[in-house]
Amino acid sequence: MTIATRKQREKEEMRSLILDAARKIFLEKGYHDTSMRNIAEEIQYSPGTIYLYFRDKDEIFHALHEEGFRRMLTKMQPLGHVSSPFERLKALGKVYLEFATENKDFYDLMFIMQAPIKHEADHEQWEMGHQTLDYLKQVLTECKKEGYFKGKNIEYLSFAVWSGVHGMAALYCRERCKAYHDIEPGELIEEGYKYLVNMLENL
């Protein structure tokens, strides 16, 4: 190995070390609550070398979202191999379930913890974001072409699809599951996603 590939591999460590606690921190005080020093603490470093890797705090919930973005797509993209563009939109909202109970910090972060998202508003900072959004509103429109959802415009279907597989994902995060005693977390999200698929499949 390299001096100069060494030197790499420490970098991207430092960063995922930095990252992961940011991560922790971020979940349990909130955004408000979380600082450059409290990050530095958990990672027993000073706050000057937070900074060396990050401009400000801001800069590291961005990259979080990015990782969890990565994460979701990844595991979005596959689904590029089936044929039919509705049972493609069907296993679209499957995988994002999934995502969601098997990474439920990063979900918190992306879609449900409240904090200022200034990059957004920036296509290029924000490209994995827009980069899955753009895939729902890519499948729905393939849909439509095959006849399904005559009429709907897709950036109010794309947000009336997402709003309800994110209702569901964001009630199993909080554990907003239980209110519903007699039934199992993951046998609601399952039976309850049948449903959304069987409103759709008659929209």
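Moving on from the form predicted alone, kindly provide the form predicted together with a further copy of the same chain as a structure.
Since only the chain itself is given, any partners or molecules it might have are not part of what comes next.
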């Protein structure tokens, strides 16, 4: 018994070791510029070893994908303490954009990168994503109860709101904010978000 559990623990430790190295290099050089050999070298094992713990590069991608959502959800925990629904919505957007700018590469991984849909494990993988989206819908529903968004459909509305913040985050992550030569991306997002909130107030 004790040895079987130790084995399992060792297996998990090895997965962590690989994941730590992968995260480090992924976030340093990006997904495509990180090779399995790079990761193997980082942990001082042969490339083949990684394949004893992960089916392929995509499975590593998905593991980090999930980690990103866990981090985001953690960052959203404090929102429960905001009593007013609309204030909570405002704070949610702020947290979302903060997460995106502070964890650029995680955000990219989660919402922009082409997620390879090889393994049908996708349903599982997006579990976390749905949790986040559901939370947005919930907050919007609560806002509605307070008189906001009269006659608006929650599904469409949530998509519009999500698109609003995702748009800014995506333009930021993929360096398209540079189109505004003499305005800092941070300022752009901050002021842009103010207008988005303004628009939602009057909808």
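This structure is a prediction, so every number in the text was calculated from the model and none was measured. Positions refer to the first chain, counted from 1. Rigid core here is just the name for the largest C-alpha set that superposes within 1.5 Å across the two forms.
- Core-aligned CA deviation for residue 51 between these two forms: 2 Å or greater.
- When two forms of a protein are overlaid on their rigid core, residues whose CA moves 2 Å or more are considered shifted, and residue 183 is not one of them between these two forms.
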